[in-house]
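In the form predicted alone, a lone chain appears below as structure tokens.
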Amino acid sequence: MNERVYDVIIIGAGAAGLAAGRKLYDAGKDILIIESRDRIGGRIHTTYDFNDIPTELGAEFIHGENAVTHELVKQAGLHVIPVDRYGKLRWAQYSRPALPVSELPPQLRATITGLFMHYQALPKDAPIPDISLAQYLRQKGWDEEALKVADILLAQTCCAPLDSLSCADLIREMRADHAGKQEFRIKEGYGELLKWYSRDLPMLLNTAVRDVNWGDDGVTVVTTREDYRARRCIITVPVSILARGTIRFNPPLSSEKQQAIGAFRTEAATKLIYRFREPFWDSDLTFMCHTGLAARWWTPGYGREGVAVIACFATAEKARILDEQEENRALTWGLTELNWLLGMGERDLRKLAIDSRRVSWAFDAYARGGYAHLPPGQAAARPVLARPEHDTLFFAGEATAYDSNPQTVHGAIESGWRAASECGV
């Protein structure tokens, strides 16, 4: 047993536990933070041994041009690079080389720029009661292939099946946004804003949390190295952990506590990351999609002379579908489909690729996924989530950010942001 008693111990040291513990720590509390990776960033993790460029095999994205991240790039002295996604989106039908949206068919042009119209239009429905957002738009009047080009636009993004994703969620989050519509990329990559925002924390890695001895008289953190005692203690990890009961609790959290954890689901999140030896799109490439398994493209390299990475990003059933086969297959797969949505004829990509990778969170035993969401009438499940227990136990993290853009890196520190303001700074 380590005698010291801390004032905060923050369990994780992804986005949300390291924007705790830099408010904490700068405001002079005596803090640790416990990891159990051998590494920062949670879901954020940036690789710099793929390509000449940082590329990232989890978080991508500023999402907003308000988004809080901007002013943490600032002062770490990064800089971002614009990515008009959904300005400069690419469809591609039955197997067809992806196009413009301004170039497609009427019909389907229409099909694509409706969804679009009548998800925006959310939150002056308000559908009661909660219904999930395929019943919504089915309400709507679309049919089931439109529901197809729905699933790929507006519910793989969410890392979720169309038909589980809440209205009421939706339009919380909506009415919450404060962040902007606009992306952006880290020029450095997460990786660098995280080293900067960590630096001099108080750190454990290497560390697993087996149990959480919790009381009125404050907590002891038991690891796989030692025990450790706090005053207060904010929980950063997914969701998904604290559903498994990977980490103990003594006593039980509260009937309220472990429902609102049980009404959250978490599918899995898989990226294909191909590096070639020269880029063979054109440069104005940003986003394509269609409705195969590999169905979300995007080139990491935008805005960036001569890199030849593009990646695919599946999530629910395509990601597990991916996920199932045997890498090189899931790999080889996603190079078919490439092909097609680039109209490249019959030019091996095989051969053209000097490295290529699948990442599938849904392995990573300290994520068990991608980003959480809730499943109709469970959108009162997200304030409680970040609720705290007692004045003991506090929590964070993407699935908490009921006041903000969950499924978001500045959203997760947003989270970190009012968990150590609850702990009294």
Ligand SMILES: Cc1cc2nc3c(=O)[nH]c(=O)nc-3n(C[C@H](O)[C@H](O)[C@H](O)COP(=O)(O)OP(=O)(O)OC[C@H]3O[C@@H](n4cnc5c(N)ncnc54)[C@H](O)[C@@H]3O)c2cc1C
The other form holds:
Amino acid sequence: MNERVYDVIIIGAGAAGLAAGRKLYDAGKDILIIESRDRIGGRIHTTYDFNDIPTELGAEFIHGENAVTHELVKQAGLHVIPVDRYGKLRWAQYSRPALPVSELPPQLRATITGLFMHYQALPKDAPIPDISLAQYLRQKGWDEEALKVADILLAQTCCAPLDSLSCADLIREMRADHAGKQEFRIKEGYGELLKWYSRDLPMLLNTAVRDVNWGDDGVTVVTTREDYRARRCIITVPVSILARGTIRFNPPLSSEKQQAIGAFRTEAATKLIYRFREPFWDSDLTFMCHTGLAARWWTPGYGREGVAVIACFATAEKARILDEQEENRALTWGLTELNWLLGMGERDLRKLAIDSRRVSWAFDAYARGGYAHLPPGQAAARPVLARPEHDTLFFAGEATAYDSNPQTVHGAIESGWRAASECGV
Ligand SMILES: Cc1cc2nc3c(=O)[nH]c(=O)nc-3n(C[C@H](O)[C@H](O)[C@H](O)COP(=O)(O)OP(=O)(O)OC[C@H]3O[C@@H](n4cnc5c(N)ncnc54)[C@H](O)[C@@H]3O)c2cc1C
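Next block: the form predicted together with the ligand, after the form predicted alone:
Okay, now the whole complex, with that chain kicking things off.
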């Protein structure tokens, strides 16, 4: 047992844990961040060895021009590259090449714009009792073919099946949203931002927490290394990890908290990333979709000269299917669909690819999926997940971001700041 008694121990060095740690440390608190991985960042993971530019294996975009991340990027002396994802959206039907929405057949164009319109009207319609997004769209008259389009446009982003997304939770987020609609990448990579943000923070890597023994007099955190004590503890591990019981709480968390943890669902999230000799797509390509398996594609090098990297991001069932296959097979399937979308005809993209990688977050022992969502009837679980237990245990992380955008980096950061302020700074 380490005899030192910290003011606050923070479990997890992802965006939420680092944000909480930064606030507390800068306010003069004696803190320790405990992280199971050999790196910081959690579901942010930038690699610098795949290409000349940073490649994001996890979070990639800053969602919104007002997201708090921008201020940190500025302070760190880094830069953002704007990406017009939806304005430049290209869509493909079956195995045909992807076209800008304005050039699509009128019926498909009307489906895409109509679905967006109904989605945006959700707060006004506010269905009671709570129903799934799929049910809501059916009520609006959309048929099953249109729902396949909605899955790609609306549900894949949320890392959830369309019929498992609570309208009430989506509405809560829309009302709390202060981030805006524009999208950006960090030129130097999210990794550089976190390196700067975590400077000097007292931290243990390669140290997994097993037990949290807690009471009114504080906590003892039992780890794979040593036991550590503190007056307070902020828990920022993904809710999927809490649900698995990987960390034992003694005494157990309140039944309300346990129910809230059990209400969340976390689905698979998988990226297929390819590097080619040269970009054989036009420099205006930002985002393209179709209703296939490798359904959503984007160009990580958008806004830079000559970057020949393209990535597919799939979630929920599509990601599970990609994960179930042997890696090479999944990557080859991705190339087949990419060939359709880019209209490459007989060209064998396998011969042009220099490198490729599948990144399956469902296989990641400390994430067990992408990011969490709430099914219909469970929207109340989010604030309960965020609520402290007595004055000892505090909770942060993307899933707790009830007053911001869950499922995002900036939501996770804000949740970390909230937990720090609950600890008195
Ligand atoms: C593929 C993918 C793409 C995404 N794209 C975007 C995007 O473009 N834009 C965006 O804003 N967001 C995106 N997100 C979501 C974003 O990454 C998350 O919302 C955010 O990074 C979560 O931060 P967090 O601190 O809540 O959790 P995490 O980053 O998961 O941090 C929790 C930490 O706890 C650690 N931990 C777990 N168990 C233990 C234990 N027992 N002991 C000690 N430590 C433990 C983990 O290792 C981890 O480091 C994406 C996520 C994924 C997976």
